[in-house]
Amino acid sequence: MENYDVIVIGAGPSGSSCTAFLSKAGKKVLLLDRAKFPREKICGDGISGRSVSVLKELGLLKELQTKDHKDMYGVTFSSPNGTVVPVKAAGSKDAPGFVCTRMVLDDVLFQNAKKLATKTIEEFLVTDFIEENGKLVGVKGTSKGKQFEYRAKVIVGADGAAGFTARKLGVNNSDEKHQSAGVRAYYENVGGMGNKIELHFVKETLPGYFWIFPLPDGRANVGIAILVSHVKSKKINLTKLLEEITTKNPVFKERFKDAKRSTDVRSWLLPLATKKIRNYGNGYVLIGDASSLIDPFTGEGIGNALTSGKVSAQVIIEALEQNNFSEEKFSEYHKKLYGIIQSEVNTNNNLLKMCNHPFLVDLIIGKAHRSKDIREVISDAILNPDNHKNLTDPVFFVKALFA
């Protein structure tokens, strides 16, 4: 039986930058993943600046700027009642976000996590855990047909919202008010594309939204995310929903009528940051998508997954040198990590709450169109997501609404 200090189950953006970190302070990690890489996962593939930043840290951006990807600088908007609003990012001129998909992305931490870790397993299955004295001190699982055990003194739950982490410890988030169902595939040749991510706010799809976030080569990852409450009290066939926007809604369909679907679609759930689970425990913590860290509004998750697995490998360096695997001490990887995130869950999802209302979208929008200063607010705060201090004052929107 091989010892680790840390155990990481699964590879994708948490798990690979929590190792990634972990790993470069000289920690023993052992890194394990269901799939082989690289490997497609269902996602918007929206980049935000949170995600630039922890890339950065980990010296990862200019390697991930060579592969496959399109710059963005700024969001594009629609109210239901058909107001288009393109906003140009402020500030710098570097891209503040980009388009990239997944398997291109996944791969890139991957193998940068890969080349540090001390072992790395694709293609195993965790099976169940080890526990000893009420703490988590290891893993069962299977590979090419064969059994191993592996213990470590912390484990870490980086295997997404349906991985076997969350649903065996009983904390993954089931709750319909706070999921999102997404449907996405991947178009060509889609008209009136440029170098901004599309959030379309079509009257059917609140609350929620219908995206388009251009690639390059002229493709385009197109999708529609709504909350599953929603979508099972309305009945919505959110694949049907799709190819009606597509075809018959007139903002869109002039710019689809020579597009062409090259994907399937595709659906997943994303687990909302708004249910805040118990993501730690003796000898345990949960990242990412295992931890419901998906933004209310935006859907974005892949900047708060990095930003876990940075937060848990802090607190998991001084676990260690404390030799102080406790509840109580995993419980400050939970506090530290909301403190970064809470506000803006807390605001994100207060602009959910008012997609219940069509005509505040319609109104915001249009004072959108009007105003250079609100235009700039609310790009910034979907690109930006650390800088959105505007957002979360109501004097703001007060003057935004009667101004």
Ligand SMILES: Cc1cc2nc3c(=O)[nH]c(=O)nc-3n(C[C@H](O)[C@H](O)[C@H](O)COP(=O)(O)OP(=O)(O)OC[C@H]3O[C@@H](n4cnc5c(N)ncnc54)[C@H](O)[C@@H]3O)c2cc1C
The other form holds:
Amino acid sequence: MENYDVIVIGAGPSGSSCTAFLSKAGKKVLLLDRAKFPREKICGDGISGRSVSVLKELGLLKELQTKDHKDMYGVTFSSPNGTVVPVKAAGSKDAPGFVCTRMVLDDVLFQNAKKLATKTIEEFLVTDFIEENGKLVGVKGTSKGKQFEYRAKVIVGADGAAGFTARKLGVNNSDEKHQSAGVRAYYENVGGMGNKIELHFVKETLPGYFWIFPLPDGRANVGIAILVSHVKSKKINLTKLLEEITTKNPVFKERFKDAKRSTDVRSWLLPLATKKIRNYGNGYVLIGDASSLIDPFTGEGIGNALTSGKVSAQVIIEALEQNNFSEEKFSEYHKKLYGIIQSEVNTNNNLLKMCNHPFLVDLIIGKAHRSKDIREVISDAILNPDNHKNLTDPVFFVKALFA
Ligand SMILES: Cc1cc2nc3c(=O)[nH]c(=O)nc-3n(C[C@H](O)[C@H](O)[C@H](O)COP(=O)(O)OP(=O)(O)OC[C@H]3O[C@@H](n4cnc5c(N)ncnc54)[C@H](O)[C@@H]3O)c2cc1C
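Let me have the form predicted in complex with this ligand next, following on from the form predicted alone.
To see the whole picture, the full complex is given below, headed by that same chain.
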């Protein structure tokens, strides 16, 4: 049986970034994924500021900019009553974010991790843990019909929203009030797109939104994400709703009149960070979607997945140096991670709650349409996560009311 410092289960953004940071620090890492790369991942493909900063640290931003992608310079919002407001990201000349298919993004992250890791196995399905004296010490799995076992000092669960690790450990987020359901499809020839991502608060999608994320050559990733509890209670068929918005909604039917859907409409779950799970224990940590880290309002999870990859690697490196793989040691990862993301999650959860009231969304977007000051607060919050909370500051609402 082979022995490693760390086994990482899953090579999406969280697992690949964690592998890269650990390997760069000289640790012996085994990276396992059930898929063969490049592989698809159902997603909106929007890459925001938090992702960009970790991609820079990994030295992968320049490479990604040579691949199929489109730079984004802001956000266009629209309200239930159809008011459309483009908000340009303030400050920097460089694009603060971009849109890039997961086929491309994840392959760049994966190839980098593979180059650095001690060993990488694709098409390897992890099926169980090996546990000794209350501590995880390895994994069991299958590849090409054969059974394998590998051991390590630390196990990292990075196997996504429907992965096995969180379920097996009894901490998966199965709370419908803390999960969104999303559908997405690719379109060609969508009219009226520019260099901004588009979040449209169409009445039928609240508390959620309809998005159009532009790709090069008139292509776009188009989709909807709504809280699962709401989808179930209102019996919403998301695929049908997507079809209706693109063909019947007065704001969008014109823009989609010459558009062609080039893929199936596909759905997947978004485990939200409003459900704080116990993402650590004796000999293990959970990161990315396996740890339920998606932003409740924007639906972005790549940034927090990459951040959890980085923060978990920092704590694991210390654990290896101290030869301490206890639950207590790995609770440091939990504390550090939430220290970074909690305030943004709280703010955006408040924004999500606001979306239960269409008149409030109309009000804020209507005011932003008329007031440069309000647009600047939104723009600043988009560009700088530290200023995010300004959006739910009562002062902002008072200003918005009188703008
Ligand atoms: C509809 C939708 C739209 C979204 N839009 C956006 C967006 O625009 N921007 C954004 O930032 N985020 C978005 N997200 C969220 C984003 O997709 C996730 O947060 C992100 O993919 C999390 O990365 P991860 O590495 O944790 O998991 P994943 O990317 O899911 O990777 C998990 C990996 O684990 C592997 N795996 C699973 N089980 C096993 C096993 N048993 N053994 C071995 N390997 C296994 C899988 O093959 C996969 O490669 C969206 C999500 C959805 C569903």
